[in-house]
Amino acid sequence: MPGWIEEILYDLGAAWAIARKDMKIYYLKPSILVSSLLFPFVMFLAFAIGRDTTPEILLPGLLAITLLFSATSIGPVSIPIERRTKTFDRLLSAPISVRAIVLGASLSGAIFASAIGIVATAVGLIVLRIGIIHIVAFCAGIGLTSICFSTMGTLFASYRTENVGEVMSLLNLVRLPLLFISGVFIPIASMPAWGLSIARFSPLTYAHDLIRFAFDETTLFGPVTDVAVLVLTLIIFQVAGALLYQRSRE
């Protein structure tokens, strides 16, 4: 077997071990449950109450909010805590690549967010009485959005602090503006030209567009473009995260 394949398999095995560790330790922590469940629910109520809109608009909006907050809840909590207990230092000194560390920390958040997104979808389909038209687009939307924003959370957790609140404060400086420029609260079609220009730089714009396409075939950019942008954003976040954590190792 070529050496590069063995290296990839080794990294994947190490990443999965890190993800499983985070899944066992952090999934039921109160701070994570509040930030990934309660806060998105309150935001959704603020978005939905008093609005004359269709279920096909409401459910994609709920999913976009839920995936954004749940995916970015694990890494920004687990990594500062492990810095405090010095277990993260031992992980950095382990004979595994930084790529595996970033991927493993991101996988745990992605799996967490995907599970919550699927449950939220099941409840929404029953309550709102709608169906999924494009199951492939739905699965791609849930999966890519989860791993993309989980990696973003891991990227922010590279800030060298042992305080979870400091990472979350920095993260909220990005998460909250994303909600308002990405078509979740304010339809992109009704934005001025400058608003649309800003929205194009937000990965949440394409995530929301892809998820909505799965429910009512409404799309501004097309599912292929949505997937391509999310994959590109994921790669950028992974590479940036690996570079930042490499500095911590050095």
Second form
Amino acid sequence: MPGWIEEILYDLGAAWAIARKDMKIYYLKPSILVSSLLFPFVMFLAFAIGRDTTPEILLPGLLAITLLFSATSIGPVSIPIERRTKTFDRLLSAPISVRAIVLGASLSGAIFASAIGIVATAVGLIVLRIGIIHIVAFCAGIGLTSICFSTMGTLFASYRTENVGEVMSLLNLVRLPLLFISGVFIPIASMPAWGLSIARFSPLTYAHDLIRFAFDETTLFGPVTDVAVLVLTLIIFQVAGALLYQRSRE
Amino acid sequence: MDAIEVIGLTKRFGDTVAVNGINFSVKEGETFGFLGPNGAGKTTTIRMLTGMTRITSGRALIHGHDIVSDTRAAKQLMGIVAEISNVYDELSAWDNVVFAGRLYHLKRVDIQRNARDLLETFELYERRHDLAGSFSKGMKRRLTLAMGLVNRPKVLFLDEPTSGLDVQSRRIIRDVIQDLARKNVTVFLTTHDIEEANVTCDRVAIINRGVIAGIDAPEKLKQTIESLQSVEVSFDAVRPGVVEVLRALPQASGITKEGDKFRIYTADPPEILASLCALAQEQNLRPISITTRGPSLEEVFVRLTGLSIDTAKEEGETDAGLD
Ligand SMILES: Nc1ncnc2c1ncn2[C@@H]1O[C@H](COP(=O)(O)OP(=O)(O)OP(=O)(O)O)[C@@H](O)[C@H]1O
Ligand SMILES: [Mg+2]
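Could the form predicted in complex with the partner chain be shown next, to go alongside the form predicted alone?
What follows is the whole complex; the chain from before opens it.
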């Protein structure tokens, strides 16, 4: 086996080990599970009551918000904590690449967000009495959105601090505007032209577009473009993450 | 080939030079001590040797593998026990060791076997299902060592392995280090405890303010240490001329006065004690306290480098002398 393949397998193994460790420590906690599962329902109450929207519009929007928030809820917190307890040094001194660390740190958030997304969908389908038309687009939408945004969270945690608050406030500076420019609250069709130009730069726009397509075939960019943009974003985030973590070593 | 070879290793943090162009090499199977006061650059050196922090300049080779250009091969050979017991509090002892093993791409069966052996060695096997967060300081330390050994390293880095631990934990850790030496594992350990360096190391480097003052066998170090032992005595009343009388003691190699205490340097504390008692009787002095003391690290450092204590103190305000 050539050396580089061996290294990739090695890194994947390590990333998986890191993901399992994070799941055990951070995600499989009753309080985290309960609050994350309640999140989409709270959002539903906040946005659906009194508004005049159809379930086909409502559910993809709720899912996009849920995925964004659950994928970025733990990663940006856990890494500064592990820097403080110096357990992060274990990863830095292990014979693995920085890519493996970034992937591992993002993987657990992605798995968690996907699981929350699927549960929320299942409840939504029953309550709202709608169906999924394109199951493949749905799965791609959930999976890619989750891993993209959990990588974004990891990216933010590369900012070298042991202070959780710093990372969270930086993250919110990006997370909240994303919601408003990505067609989740305000349909892109009803935005002025400049709105659409900004929306094009938000990965959440494509995530939302893809998930919406899975439910009622409404789409702005087409599922192929959506998937392509999300994959590209993922690659950019992962590579940027590796570079930032490499640089953040003092 | 040397197990560790360090050439002109330097680390700067902004304007601070934490490690300043140090050179040394450690042979395979050797237990090498890095002895120095707080802030000397011990941890920084280990962090560079293990690839945790970037090297400003210089090189470090682990069994011939450059830590910068051949990182994986170098890291694969080593085990690391950090200064702070960095265990995952929310994982059980068992899960901690298993996770450490997974980062080294070991086979499942090997991880399980090593985890069991190591937890037994460090007397934690009975508590393996308990969360590490519920462990005492000494238990966490032992768990950190178990994690550092899970990949059966050829070179083990230990950053102050026993500092602040009780006798039982110290004993277990020392036994393990001796056992590793028998298995030809190279051990690099830092400490500010002269006794520990003496007991465990084949060779010791003394580092202060980022510079190595000397590398020697502990025997040589011991001679320096012995000549720097001292007896501290204070009397019920201060009388003029006492200093002269004390200085006249045949075994005294030097004397200083600190407050109401006299410190008499000697290579032979028991003899001095005997003479002191006789002297006190003769001069009608009543000693109210007598203590024998080993030298502080600073004193040993000063003796080895030939700097005077005053200049060393002025320069190194962070270097707390440790007894
Ligand atoms: N991350 C950092 N940023 C800036 N300065 C640092 C950093 N880490 C260490 N230093 C400085 O480098 C010097 C050496 O520190 P180091 O931790 O290596 O000492 P040490 O010998 O391990 O001391 P101790 O016995 O207290 O553990 C100190 O002056 C310290 O302030
Ligand atoms: Mg240190």
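C-alpha atoms forming the largest set that superposes within 1.5 Å between two forms make up the rigid core. Numbering follows the first chain given and starts at 1. It should be emphasised that the depicted structure is a prediction, and the values quoted were computed from it without experimental measurement.
On the core-superposed pair, the CA position of K29 changes by 5.5 Å between these two forms.
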